[in-house]
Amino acid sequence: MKLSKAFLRSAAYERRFLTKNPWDFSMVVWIPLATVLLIWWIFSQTQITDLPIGVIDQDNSTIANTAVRYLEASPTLTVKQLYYSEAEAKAAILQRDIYAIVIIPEDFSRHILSGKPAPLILQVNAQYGTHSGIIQTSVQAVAGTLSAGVEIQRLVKQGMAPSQAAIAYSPIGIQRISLFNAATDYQQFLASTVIPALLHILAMVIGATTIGRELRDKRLGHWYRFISTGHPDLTRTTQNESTSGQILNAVENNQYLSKNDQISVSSHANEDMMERANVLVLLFGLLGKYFWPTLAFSIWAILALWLATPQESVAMSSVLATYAGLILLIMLSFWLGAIFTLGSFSLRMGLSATGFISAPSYAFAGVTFPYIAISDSARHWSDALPLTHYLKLHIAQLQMQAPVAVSLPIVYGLAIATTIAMTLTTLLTKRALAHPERWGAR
């Protein structure tokens, strides 16, 4: 009963704080919702099309015009402009009007007709890896098509049947079969994995600030006293209480407090109580404190997974396993944020640590850069990040539709890590209660 009361009192205490502080409320409710919807809207165009390129046609022949038409007909390219000098084309690249320039050299058609090599020169801005790769692939396809047409036409003129000419030109072909993400859906590839990464960052920030503001405002002792005894009543709503500092003033000036209660809120008179803080009461109090963020993020996690599986017939067991993994990742993020803050007795240090760990974690997760290609030290760092393991589960279950048994070890691992982090947070909170002289750091 005492533990359930600690949970309920702490949840009520946090509910009151969130309702009186709109920015903190937005951080829990509106900002994650806006993040999910905004990222999905950004990637609403699922495929990359019409990347602008330029062409310098120094040949001005029929074959060169055909090459330009083929480039324009490619679904991923669009010939934005014909340039007449390399300096003009370079200026366009520097201004990001175009991402590449295709140069059709002089004597292009003459070399083709005489059976000599006639290259198309592609100068691409490789600074943008995705753009560069798509442009190179598309221009290569156009060059291959044009070359095949010219060669087959030459063989036909020599008396060979068109079918034989096609085989003679390219006797070995590639039959490419895409096993997963066959349509190259960037919404599935990027948006569905970026959203959990951003929720992970927001959850760590909330985890740091939820307990960090109690330390910063020297209210940690008042919070513990309330969840353990119910006095003073920190859930009462009074006028002009909209900031954390005002809450403390309200407590100290509350007309409903007895004289003994007012004495008890002084920090020096309660050091013994803080040192005897009950670990289980603290644990349930912390669970109550993070109840509303957990509830809100649980709803946003459902929304994120619903958006990630609109066109796929994913098994319900896979969706449930992914949802369990995402909830565990979010809870682990809350506790990790709290650990960094409680460990340093500083909200600023806690937020700095959460940013250092969570912000670049997507880059190490193996989604955009191959996991097996990174260095050993980077791989160790990647293995230590919870986001890496969740995204493995996410991709395996929602995009590759692997058996659930493949990803269950990740769910178990996240559950164990969450339990350890929860326990460590409780112990660090108990330590923080025993050192009120260190409260108040920014």
Second form
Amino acid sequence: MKLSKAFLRSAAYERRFLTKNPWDFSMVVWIPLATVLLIWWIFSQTQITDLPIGVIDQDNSTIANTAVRYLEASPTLTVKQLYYSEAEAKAAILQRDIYAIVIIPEDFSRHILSGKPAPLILQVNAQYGTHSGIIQTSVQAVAGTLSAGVEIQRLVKQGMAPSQAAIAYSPIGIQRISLFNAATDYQQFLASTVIPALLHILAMVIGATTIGRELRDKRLGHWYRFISTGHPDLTRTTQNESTSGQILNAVENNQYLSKNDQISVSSHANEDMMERANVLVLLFGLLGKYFWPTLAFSIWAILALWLATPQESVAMSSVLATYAGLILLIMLSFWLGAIFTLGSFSLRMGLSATGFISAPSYAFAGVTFPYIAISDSARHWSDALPLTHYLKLHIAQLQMQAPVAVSLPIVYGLAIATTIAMTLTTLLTKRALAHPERWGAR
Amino acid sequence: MSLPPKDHLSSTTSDSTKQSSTPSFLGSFLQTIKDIFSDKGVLLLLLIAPIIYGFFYPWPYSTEVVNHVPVGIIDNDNSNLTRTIVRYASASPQLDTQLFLNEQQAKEAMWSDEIAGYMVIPSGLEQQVLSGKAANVSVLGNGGYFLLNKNVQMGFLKAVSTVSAGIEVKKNVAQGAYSATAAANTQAVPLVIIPLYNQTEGYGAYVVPAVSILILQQTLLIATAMLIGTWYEQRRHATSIRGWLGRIAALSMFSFIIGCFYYGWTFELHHYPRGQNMLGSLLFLLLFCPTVATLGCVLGLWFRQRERSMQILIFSSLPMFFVSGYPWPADQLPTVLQIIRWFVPTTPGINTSVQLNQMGASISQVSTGFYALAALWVFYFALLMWVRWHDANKALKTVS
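Same protein, different form: I have the form predicted alone, so give me the form predicted together with the partner chain.
Shown next: the complete complex, the earlier chain at its head.
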């Protein structure tokens, strides 16, 4: 009874705060929503097409023209311009007008006719890794098609049947199949994994802020008194807020900085309550405090997974396991943010730690740069990040159609981590309540 | 009632700054430096965080190139020919092969991330090849991880084509061709790939120089907005135009030094291509840092609170990177985003820095980037002046 009251009171306390502070409200509602949609929108053209390249044709033969035509026909490339000197083409690369030059040497057709290998030369701007990779594969494919054509023609001239010539040219063919995400859809690959990474960052920030602002504004005791006893009642809080609004008349009402006001509140609360803070009341109070962000992020998580689930059949159980994983990741992020803040007694330090850990965590997660290639020492860091594990689950379930059982250990692991983090947050809150002299650090 | 000890922030409130109507450029410059050094939070973000990031961010990429990708092979033929293929595949530096009995086993290994792909050799392959029939092996890569998939496909492709070419050569020799010409004939149009600038095609060398500029921007933005937000809380934010310029100069100076540290030391340490156009790179920093600092001032006045800048800006790094045109071609973005992205300094910033420092472009070749940064600086400064005027007007109204 007392516990459910603590939960409800804390949720009511938080609701009042959020409705009065548009920035904090946005952090919970509008910013994550906008972020999910923005990332999806960024990658809405799911395939990279028409990367601009240049051609230097020193041969000017029919077969060289065919080569240029093949390059132009490749959906990922567009021949932006024909250049007549290498210097000119190089300047275009430096200006990023084009990302590569294909050079057709002057003896190209002569070599082909005389049965010698006639290389094509591709100079590609390898500094732009994505562009370069796609250009290399596409030009390679064009060279392969040209080779096959030349070879088969030669064998046919020698009197072989065309069908037989194709086999003789390449005795063992290779069927290249991309299991899962066969269309190399970047929305599936990047957007669907970046969105959980961003929700993770935002959730850690909210986790740090929700408890951190009570510390900063020296209102932690006030909050605890309210959730455990229902006093001071909410009308009194309003008066406090409006006085602070008058003192700093130029400041918007989302400011909580009237020092005198806070000192009076906290000094009342300090003495008797703090040492005897009940752990269970605190736990339910914290759950109430984080109720609105949890609710909001549960909805954003549905949106994120709805976007990330490809149209082809993904089993309902896989979607549910992924959703459970994402919710746990988000809750774990809330508590982690809170732990860093309560551990350092400072919202700013909590946010710094949050930023340091969560902002680059996508780079360590092994999606864009494979996990197996991450250097050994950095792999320990990668293993310690919850995002790494969640994304493994995400890709296995939503893209690789793995059986749910494969990923359940990750769900259990995240659940255990969340429980531990929640317990730690409660204990750290108790400790913070016992040290009012350290509140207010910026 | 006992007063808790006041922290340094509230005690440093100086009325003199507020009252002196025209603080000089130098006075404001020095005061800002003093405030930065007496504010742990700002100092941490402005100076210490970017140095740590200089080591932290390249950390996972130190192997640079992906090799020895674990893959599976299912050999249903088990003939001399297929054993040769298996041998060639395991000899490839790109692959680490292991044998599986059937596809189901391989798939399970793939789900639990033990292998990144596999090759299936159908039964009767040797027979088909010997009798001159069309024969195929299948290579199945994991499309969920693009870079791994590419490595799996390329590794197997090379191994199988080598064996395949060997067969063709043998046949040609049997038909009476000289073996040297026969070997040369297997690929009529070979492709010679010359990677420019990032010649080892390392992943860190590709990503880190660009991300460094993003780190530079984000740390400077957050630190500036945090400092201005703090001053706003203390009602010390108002100053003259010269005063603002002094502040911007002081804040930019720190990031300029960090930028030099990246160009001169971090990139060097990791052997990234660097310093191709050092003078240009320094000129770039001289323009980029004040632009970012000015934006930070505007944001600080908008947020009006010390910690707000961190809350809002921490998550914005990834989206800003994706719209910068570096990891993802900008002309693939929706049209509206192609315009909006120009309001962020990293949009011209990342490309200009990479073009100058990694590729060695001349300043005239990146003039668009320089003009864009200059225009952004003017725009942000005008915005700052507008907020200042707006603020002063409001204050005047409340007084009268």
